[in-house]
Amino acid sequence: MNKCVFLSAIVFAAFLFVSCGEQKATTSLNAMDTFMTIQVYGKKPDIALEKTKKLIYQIERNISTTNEASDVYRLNHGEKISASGDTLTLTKYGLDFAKQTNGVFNPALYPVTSAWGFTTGAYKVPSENQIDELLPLTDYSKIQIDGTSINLEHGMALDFGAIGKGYTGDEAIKLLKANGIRSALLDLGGNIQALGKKTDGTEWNIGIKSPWTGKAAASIKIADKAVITSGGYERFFTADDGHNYIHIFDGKTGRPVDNGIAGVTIIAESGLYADALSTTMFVMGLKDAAAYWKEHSDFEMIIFTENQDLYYTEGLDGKLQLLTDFASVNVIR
């Protein structure tokens, strides 16, 4: 799934000296289906990021549904693997996620998102029958895992899109603090992960993208946190019937999300729990997201309604600046 978070400011490549004998620099590249820079702050940052790049996608290799020597295609397609740390962590945090939600979060929903032509580009509206047929292939519950072996039942298949890009910010940090790198902003494809404050002390200022006119609709400040947003509006397709279907799945009916919800954003210190967050709180829609934060509290969030209404957390207070008019304004409590 697309996570779309807007960068308020441009990243230049540069090679600059900061102080102390630190320099800037920062790096892009393809990914994930998606394009992501990176700048760091740090001594030999440059060696910091060849390491993070090639992080990035050796994680990327491990989890990917369409290279055909990746563990998720291979376990997809019904081999018997000793599966990689990343691919187990991600799938034991997605059936833990998935537990702790009562199936709003649910790593295996391939089979109905396949259906739907989300994975291939090649976009229809299956039956009915054909969704209840493929509804018992999304069960979680009958994923197992024993020791390093996943196993799935044959038609089943997993899919980290919802919270692959999360996991990777927080492994890229990791990496970057154990190479001395102090400071750094990742955009992993919209997912944005800061490491400490800028080098001037001050916070990172990031930009909300608004769901209606593609500018940014507010900022945040942030120092070591996640910023993650699920939005419907960036992958859709139209039907013949003229209604839009998003890239947003409810797993109990086997369809897009329907529930005037245009976007969530997330502010964690994890991204794998942010990127979760954002498309469990998209589907779970406004008051049963407000109720989650209320019984959890570990998070702050942000909702876009289709009305062009807005709601945050309180712990935003102060912190969130609106850059355009909203019908309304509230706050969660």
Contents of the next structure:
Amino acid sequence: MNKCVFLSAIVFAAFLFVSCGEQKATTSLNAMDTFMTIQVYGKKPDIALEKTKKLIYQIERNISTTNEASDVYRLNHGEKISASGDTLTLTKYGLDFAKQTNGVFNPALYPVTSAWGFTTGAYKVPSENQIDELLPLTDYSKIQIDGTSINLEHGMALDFGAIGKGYTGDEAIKLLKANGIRSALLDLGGNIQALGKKTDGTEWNIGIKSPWTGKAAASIKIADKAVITSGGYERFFTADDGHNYIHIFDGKTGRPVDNGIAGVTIIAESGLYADALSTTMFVMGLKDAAAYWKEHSDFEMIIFTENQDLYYTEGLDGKLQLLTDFASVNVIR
Ligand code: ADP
Ligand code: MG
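Having gone through the form predicted on its own, I am curious about the other one (the form predicted together with adenosine-5'-diphosphate (ADP)); can you provide its structure?
Next comes the full complex, and the chain you just saw is listed first.
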């Protein structure tokens, strides 16, 4: 036993020393419309956690669609502003991703998602006419960035609901690293992001929620990765006709996606990329998502269908542990 570990063992009763001079600290917070938990290991973990909390609240203040002081709220209400770095980064990334996916990902769907009540909780099914009138307002190709100003035509609006948490996770990890933290696990409303490994040198074991029971349907071991899920079961409403409408939208039709997918989990290095992909692959559906994965070698994917079929990409073979029964289990190659 080296001196360091020996000393740690002696003072264990007073502090939880993980290794020499390192401690564990955990915090929870409500932000971005969800519940977040962060656990960190390192020197002065409490200071790192406080800074991380501040960072999360700061990003939320910039990109919230409901806080009247936020960049996004002000832009969406026709103000000309000098946008923060967070807002500019997310706008650029969102527009690039929209171009790259031919609009399957679209950060300008807010006028349509609002009409369905997803932004307020006052859910309703809009008329075909209403949707047709709103669709031109979701044309992301009209959005221009000029220095720090973002130009939206009247009636257009941005929404970073599909990428904000992934971006926040990446920024939080950068901050934690800069503050001497070498091991951390972030759960930002079910978006999991890991910095390094656990302090015992083993990988983090991450549960992936079943869309049907809410319990873990599978688990996977990761280090330095994001595991990010888009689930139709996370937010939806049941209309008078008995139909369930989910919060993930097909921007071409202006209607909630209804393609047999129950949930998509993406595993990638960047939280922002994984978050953008989780929504995009959900909208694409099984066939196009598999084709997209084949063209891009930088992520892995798990898809649950409404029929309780499981699909996962080849790179996860042998790494994914299944914890429940599925109607079928299929590998995407
Ligand atoms: P969650 O918010 O449950 O983590 P997502 O990352 O999939 O799930 O984000 C869903 C949110 O993304 C929606 O609430 C909405 O704000 C926005 N959104 C819905 N459809 C799209 C789309 N096709 N492209 C971009 N953003 C979308
Ligand atoms: Mg997403």
